[in-house]
Amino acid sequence: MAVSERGPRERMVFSAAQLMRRGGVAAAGMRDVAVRAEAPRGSLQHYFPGGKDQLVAEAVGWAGRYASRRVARFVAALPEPVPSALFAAMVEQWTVEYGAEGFAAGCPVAAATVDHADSTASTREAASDAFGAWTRAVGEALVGMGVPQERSRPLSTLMISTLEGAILLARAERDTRALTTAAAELGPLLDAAVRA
């Protein structure tokens, strides 16, 4: 769905997530969100009576659902559905973005977790739910590729935590080395988990 096809509430949630990707929770000020979403400022109070905490929690939830849905699209596009290829696709999303747009953006869920999760229960819960949904989606994909159920959850946690760490290193170093290294080194371990 294009941004222009979203309603004002959806545009504000999406805009908050995009601002958080680049500048953390502080960058997602209510006024900035309204401007970016091309929404009347007064509509923020209407749609988000819980204020910025509610908006941040909903933006984190949106990001978690987005990441979860991407897993199925990655799997569908794989020429050979194996765990290493799924992880490589997850990594490639970031290497392509950083190659085209620079290293300014990261994961909005990670940004909210670092910035706000300790002080706001709704943000921490939203981040936990978002990472949980993403982990489940990756785990289900791994099971579909022949990874035993009991290995799918630990491996999906490893994949997501490795990816998030590599994103942080890439942004700090202004280099995709950490991402490409993670894909190359983790791939064989992931594929070794597939049932013979």
Second form
Number of protein chains: 2
Amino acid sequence: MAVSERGPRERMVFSAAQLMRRGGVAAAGMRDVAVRAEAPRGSLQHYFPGGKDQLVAEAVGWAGRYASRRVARFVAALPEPVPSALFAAMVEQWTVEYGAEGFAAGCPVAAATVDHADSTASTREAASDAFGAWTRAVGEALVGMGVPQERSRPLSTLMISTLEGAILLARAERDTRALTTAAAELGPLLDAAVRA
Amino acid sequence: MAVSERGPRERMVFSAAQLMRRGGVAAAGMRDVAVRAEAPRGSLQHYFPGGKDQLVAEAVGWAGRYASRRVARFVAALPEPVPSALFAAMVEQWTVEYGAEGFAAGCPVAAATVDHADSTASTREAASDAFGAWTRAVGEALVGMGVPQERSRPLSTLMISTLEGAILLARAERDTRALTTAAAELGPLLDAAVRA
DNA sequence: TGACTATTATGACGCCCGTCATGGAACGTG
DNA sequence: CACGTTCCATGACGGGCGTCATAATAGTCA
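Return one more block: the form predicted in complex with the DNA, after the form predicted on its own shown previously.
In what comes next, the whole complex appears, and the chain from above leads the way.
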């Protein structure tokens, strides 16, 4: 995830998301965002006239789109297109990161929800949209694997709930145990929904 | 949850946890904590010489003990002592709160993890201990219901992961859907582990 | 009573934050 | 060239934060 790609605007959104991942919304200071994005500080008020709220909302939206796109790529790369394998891939993304870079960062959407769901409407709506898009992407993938339409939404919601919670536990415990447990325990349940 | 119970020290810890539940660690200002606890501001530096870090850590510890105690009470109140009923009770605590008071607050341990897991060691350790105590309490309850010892830890971890994630989704979406889905989908899986 | 500790009170300090005001540079287009 | 739009630069402002210094009060026991 290099910072040097795309225009300065997108770099700032990306950097905001990265900082939120590590220390929540409060840790994503406007000055820090500009520095990390190698963007001029003056650009913030130009590209984000709505201030920090807008920046946070866009960072959350970016994260939602990123997660959704990831799902499609996971599906395409699966040796066997079964739900448990998709969930395992989603979990593996985190175990790999935590193994390689430590437990510094979590999900930016979760951070935005925890910090601003009650105080800032735009942030909460962005988080809702992000989770919605992600859930939809997973649900469509499940349908493509033979899961009945009406089962796809509850199961995709369950997958994302469990993954988010396991990320939380993993960070607190500095251990990927919760993540691997989630994948192992939920796998059979997910596969049992195919063609049911 | 009245604020007027116990001594001023415990009231401050409690108030800190409540504020963290709503807007994260940053929203739990020291001055606010004192006001909400109806405690003198000067008491903060007296009872918590370790500053805010100590206060946050104790709030997280308080939450962990609270959740653990709750598990025992849930088990005692169950009409039928099966794992799915325990999980349903844990979930119901949140659906009831969200139905009655709105989606303002989440789990304080989650908030502490998201905001300070990477920056403050004492907070992260407190969160790890809180999740550990909670997981242990749930695991012991599962064993008491006939779940084999070696299955109790993964299953209790799964329950807490899924619950925490569903709380997150529920707050973002302002909808208890994720919570009820979690209970409905995980129930059969949990009960299948009894005497297995 | 006196002395010692526990608790409370209050104001100030320094820091960082988001925001704003103002102006300069870059640059395509008429 | 002129000119307007887009983009960047910089410093200041006001406010909130955690922390600290200092002192007054309350409670307790010799």
